[in-house]
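Shown next as structure tokens: one chain only, the form predicted on its own.
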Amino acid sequence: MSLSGRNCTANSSAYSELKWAFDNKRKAVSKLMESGRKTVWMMGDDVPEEVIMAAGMLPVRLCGYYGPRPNADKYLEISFGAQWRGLFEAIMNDEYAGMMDYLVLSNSSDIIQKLYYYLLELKRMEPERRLPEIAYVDYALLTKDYRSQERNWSVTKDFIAKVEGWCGRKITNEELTKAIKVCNEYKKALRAFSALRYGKDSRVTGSEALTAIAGSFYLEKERATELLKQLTKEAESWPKAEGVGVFYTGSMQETTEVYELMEAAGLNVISEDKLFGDRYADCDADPELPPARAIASRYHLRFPSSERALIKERAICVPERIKEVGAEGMVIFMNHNDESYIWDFPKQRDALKKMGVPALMIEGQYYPLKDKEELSRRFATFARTVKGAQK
């Protein structure tokens, strides 16, 4: 039986609630909005949601639109890959009109920076569109030196001031401290759940993890924490996921389609360096620091991303992470025009060879996937290659 045929989640009420939020993001957000709070939608890995929560507003993770994308086709040139086109369409699409009070983008990618300027210009040129007020968080993410830390502290304070303008009042340090505590507890629960994915005794498949992690984005943090703790206890007794454990990098996966194809072919994603996955919860804000500094440091010290990190830093961190989680292989999956990861790999390859960890690189993918059979064949061949290398 393939990993995608597992049914250990069927009787889990915790998983069912997380999956409902994952499958029904718009309805889940509408339910949260019943409290009357304003929504702040976030695009990019580095929008400090703790500030939004401290203001009594709802931080909402923007997920790409997976239906037709006429607005993206009209306004974006070919250099925007599938992921970015989906995110742009989610903002422009009438299905979400009226749900977005504010939109914050971060400089997690050069493409997001371009989208920020495109959206500002559209807001100016087409005022009849119901586009939200738009802000930008410009953290220094490339280096870890003192100047970057000080700049990011200043950026955080500026963002706090921006959100104070939106909510019409001052945000206190006590409110920031409370939000940090809630977020830290939530991330701790995510890490405990994700730990069950690692190594040869993995109890959780990549698609199950993605569903639970991303589903938790669309629930109140406290409720998500409760569900994740319950799910972790249940998953400890789930049967082992027998597929070849791999580390995933490349284009963001907001749906389980690619992970499920991998599972059907005998691969299991046990960790990834993506926001919709392990990277989201990889570190906490330090409660011993002043709140604004704690928030700035958390976003500054996260696992380095391919878009905003030095190649030499990734050459150390990625192999270390692969070893830490016990991955037997590495899969690099890249959408067309979303191929910055190809620059990382040459520096990582030597370390992976020394570790005996083979890698599969897949480039030029589209949405919808154009040739699932060919993808499945390549995944299955890679699974056999890894197993053969272990004999």
Given for the second form:
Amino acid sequence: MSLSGRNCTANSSAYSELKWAFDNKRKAVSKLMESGRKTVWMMGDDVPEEVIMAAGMLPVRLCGYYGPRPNADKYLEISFGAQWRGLFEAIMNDEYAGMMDYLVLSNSSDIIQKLYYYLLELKRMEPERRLPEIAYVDYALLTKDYRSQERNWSVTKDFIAKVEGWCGRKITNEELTKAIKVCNEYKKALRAFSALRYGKDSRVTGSEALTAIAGSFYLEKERATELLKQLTKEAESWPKAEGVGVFYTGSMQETTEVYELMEAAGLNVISEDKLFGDRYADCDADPELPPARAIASRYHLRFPSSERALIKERAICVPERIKEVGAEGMVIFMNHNDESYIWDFPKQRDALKKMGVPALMIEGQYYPLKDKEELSRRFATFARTVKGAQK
Amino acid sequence: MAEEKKYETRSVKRLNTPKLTGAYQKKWFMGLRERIEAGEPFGFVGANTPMELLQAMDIPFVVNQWWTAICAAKQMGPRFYDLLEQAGYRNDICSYCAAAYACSLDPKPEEGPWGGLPSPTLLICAESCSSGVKIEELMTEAFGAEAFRIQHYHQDVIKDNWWELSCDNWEELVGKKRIDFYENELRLLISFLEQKTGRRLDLNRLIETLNNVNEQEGYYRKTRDLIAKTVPAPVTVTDTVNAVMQAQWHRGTKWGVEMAKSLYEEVKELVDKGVAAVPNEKIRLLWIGRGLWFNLAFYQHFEEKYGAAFVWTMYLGIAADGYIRNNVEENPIRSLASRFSFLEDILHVPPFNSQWFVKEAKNNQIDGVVFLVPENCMNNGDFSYNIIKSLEDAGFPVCVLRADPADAKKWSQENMVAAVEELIENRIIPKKS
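Form predicted on its own done, so how does the form predicted in complex with the partner chain look?
Below is the entire complex, every chain and molecule, led by the chain shown above.
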């Protein structure tokens, strides 16, 4: 039975506002734009939004377009998985036409770098499209050694200079410090909310969490923080979320469809290593450090993503995280050709086996989902496997 | 759908140089094995890494892509990819990059090509796609090697007609920031190599190596230009592809220069004598994408029926245009940095790739283009829409083949032949007549 649409969420004004933003991203962004700020859209996990906020501009998280994707089909090779196709479509179609002043992509995946080059070329080839000015944040994310740290400092400084060019003035340390504080507060609120997802007494379903977290992206940070705090208080007394608690990794889910399928099959995502989820709030910028370095470190030190991390690092961090959140299983869900996780899997599986945590790997998925029944069947079988393993 | 092989996969060799390079590579590999067994370090490097440094330091090495091509040519791809599946991975993805790792999983490694791949002690990798990095990590661990990863830095300077700048104005082409970055990476790599092998880099030797590279690639440039302007072509890609690539992996050696010179002289002799590879040449084709190492005969399949000759691949093309860096004496490491910071962009970044393909199609008097797109490569993304559009807009019809260039098991000869025949019959012949 699906766990979505529980009474507790329906009765929560905080959840309703977050859900409205999640369901109506375009309208939510339009509302934010009423302030007159220029928009800087972000593609990839590692665009330092603190800098954008410090400049008095509006950072907007780009979400993929979930509808027909003729532009992606026309311009992209099949090696671009469903999530990347959705992001590209959202830039190219009319969904956000006239709303993008700038677009910043980050080196969070090699596919994003390809999209950066494609978009630059499309700007040259098809100027009538009026694509926004495009920038790239080239953080070194694969390793966390000093070489990467030094580069990331330099990249942050360059990005600050770039944004200063856009806003036409110097960004002060005070402005950066203030933005860091606002973002840290927001992430703290997200973490407190997410804590209610963890363990066997999870109060929040995966789809509710995804709705609230991703919905908060489309509100002013201060307002989002307020709502999340309110929601956390309320959710403490929500009825327990049913389903076997699992950790999710693989292709990022920007809609609740897959999580809801899992819930209906007896699984509940209690954490994920994805930006639309727990990974967004995994790491604060250290307020004790000079602001530019603090921002660089925030992106340098975050939880390793599969796209930009070594197998050995993930073979430690993922099981640790699973233990930390009390997940009873792990689901790797991969879109077709977004399948680098395959190389991670055997080592993670071995580590999880020692912990008695079963794992399910689902490959070759598309948007729209091609065979929901088969997926539901596999989720349900896995839920039974996990329950069996517990016995 | 894989089909049982009922077609010829070996190409007919028309030149002597590929026979020389083919014979040499086996002999060289056996010698390399002896050196490794005697305790020398052994490097395993990507094609996109500066192997010139190892060459100058006399560190034995092989190139990942060369090894994949050898496995494919020996029809051993399917065996190795099945080993990946048995180890919990998959046998149908990343075939171009994972062959060597698959070899490390072989319980009988000595049954691999020429006695199998010895275990490398050093891996030099360039950060590529998410899967490529992981495969390199698995290889490093499986071989008990030590790895150096050259970080990547994006290109934010887009210049038209890059080939007009690459030899002499490479600072302008690549941009100071990016070259600075790569130069620093190479200096770190040199320290790593010196520390791990106990060998030192002699800059005089590096300059000599880089000058050899320039000389070698200069011969390729002359060869490419000769083929481009000669109709009918004196040779086709089956004559050049092995001769070029086998020597390219020894770039910077005297032998590499000799083989490039030998190829040029052979081709020149054919031109002077008026000998044509395909005497009834009516159609000239350009191949974009990785070589079909397990089936080089494919390129000759269309010669008799249509007088269609494949005269261009990226292998000779990129040798001709992509490597030469003049004035290396001033700062040899920086000149090398400029080469490797930009090399991948030639093939993968628009508009560098599309502009170059159009230029090469024009210069080589091409009638049509066959574009191999590997669907099992997650790093495949060269903005092929743009490449195809640029070529078509310039008057070159394009046919796309979706196939795995490393795994013979998945090749459908019938479908691929049909696709190229469709291009020839429906788009090229009507246009020419």
